[in-house]
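There is one chain below, alone, in structure tokens, taken in the form predicted on its own.
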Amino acid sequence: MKHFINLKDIPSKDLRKIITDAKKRKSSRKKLNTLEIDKGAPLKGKILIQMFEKPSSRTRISFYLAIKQLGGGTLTLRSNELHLGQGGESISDTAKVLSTYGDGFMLRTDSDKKIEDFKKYLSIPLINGLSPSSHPTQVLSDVFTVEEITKKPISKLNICWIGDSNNVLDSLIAASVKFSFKLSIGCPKNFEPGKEVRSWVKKNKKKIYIYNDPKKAASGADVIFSDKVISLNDKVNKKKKIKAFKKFKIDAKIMSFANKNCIFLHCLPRGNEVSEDIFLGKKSHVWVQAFNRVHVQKSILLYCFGKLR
């Protein structure tokens, strides 16, 4: 049994091992309809439980595909639907019904702590679906993205984020750690990654660039990538935070400094971070990025279940 986690925590063979699985997998689907099974039906007679504490669009519908097509099923729960929400059950008893009745748990939380404790708990596998400090399953689909364009592996290709540190960047900078990328960083002052991530990184002996310009963050880029600015439970002041990341809105301009052939990716949903003319322009890739989310979760799923080829 394997949780997924966070990157950090990831053996970078496992990682790689996954892409490529997932690879295979989708080229073997182009024949397939939606809801036809993959051949051999690796998951057949698997369930997969997920509850989500927060919203989700992409997520909830892409591992609902993926476990489908490995021949499983799923069951989808919210929070407040269960006693753990509002009956005073403890993290331990509900974890261990879980483990009672499914075969992997897929948690999407606002709590670092409450991924922790179910780890702790469950005797099946853990999947982080999004929490505070790590977007895993969006990361690993984007590095399989980028790849798929590109045609190139990603350890070849200079990487640049644009726009807040969040969980989505956390994730990307421990994926630059894992493949060996060059990452650099555009955002605000008082917006840059923090310590403890920093530190990781140095601690592994790689190095991560961080520019308050977006121009020279973008400079000789292959690959742009960002994410919505103001997130759903931003608990800032919005009006400053905007205004501290006005300048740092991608548009034609600031992908005019990167390399000719660069593509844009965002994990969605959007806002107003980047221009409708890029967004929706031939260097972006985001619905290709947002469907290759259902490929790379199913190998996730064969990695957590024990059965990746």
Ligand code: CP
Given for the second form:
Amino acid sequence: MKHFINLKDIPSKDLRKIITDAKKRKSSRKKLNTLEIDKGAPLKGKILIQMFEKPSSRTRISFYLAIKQLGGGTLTLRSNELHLGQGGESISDTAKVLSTYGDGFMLRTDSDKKIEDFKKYLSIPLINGLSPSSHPTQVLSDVFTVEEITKKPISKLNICWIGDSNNVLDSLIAASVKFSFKLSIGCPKNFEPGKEVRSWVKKNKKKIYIYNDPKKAASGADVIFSDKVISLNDKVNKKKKIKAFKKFKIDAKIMSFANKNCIFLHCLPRGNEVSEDIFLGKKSHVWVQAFNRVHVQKSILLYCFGKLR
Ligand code: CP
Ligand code: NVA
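Next up, the form predicted in complex with the ligand, please; the one we just looked at was the form predicted on its own.
Below is the whole assembly, all chains and molecules, this chain first.
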């Protein structure tokens, strides 16, 4: 069994293996309906328990479909419905109980420490479905989407992020090291990636390029990513932050600095960080990006359950 908590801690060859498996599985399902099960039902009889401490549309539905298509099932919980949230039951007791009922546990939480604590006490695989420092299932799926649309290995592309230095960016930075792609980041001076992630990049003898001018970040890009300026439960002074990001709104002008065939991706939900014409325009692939999470998460589940081909 393997956990899937942070891209930084997973060997590159395993991440590549997950993507390769997802490509094969996606193409072999073309004639199957949504709930039809993949050949061999590799996760027959298995249950994934998912727990959300924050809202989610895509992650919960795509994991539901992912395990269903592998022959298993899922149970989705809100933490405030459990003794853990309401009655103060400890993480260790909750983790041990979950390990007796379930085969895998997916957690979306506001606390990186909670992820670490669950990891300590669970005897089943743990998947990070978004934490303050990471959104690994999203970003691995985004690597898949980039390669699917551009038909090129991501290592040959210029990837750009314009937006907040948040959990999704931290995972994208980890991916830039694991998959060796060039990553340019456009953000205001006060919202640059944190010291910890920057020194991790340095320790791995890699580089990220940070610009406080969105046009410079976009220059020569093959892919531009963005995300909400105000993340779920972001405790900052919202008005001040939105003002600081005003000139970082992705519009046709900023896109014009990128390569001609540049695509736009966004994990959703969206705010004001991108103009409507770009988000809904020809360069945007956000809907297939959301859909691909089903396929990549199937291969992540197989990896965690020790069943990746
Ligand atoms: N992108 C993403 O994780 O969406 P949800 O918050 O809807 O799960
Ligand atoms: N950065 C966002 C991603 C949502 C999928 C957040 O944490 O709210």
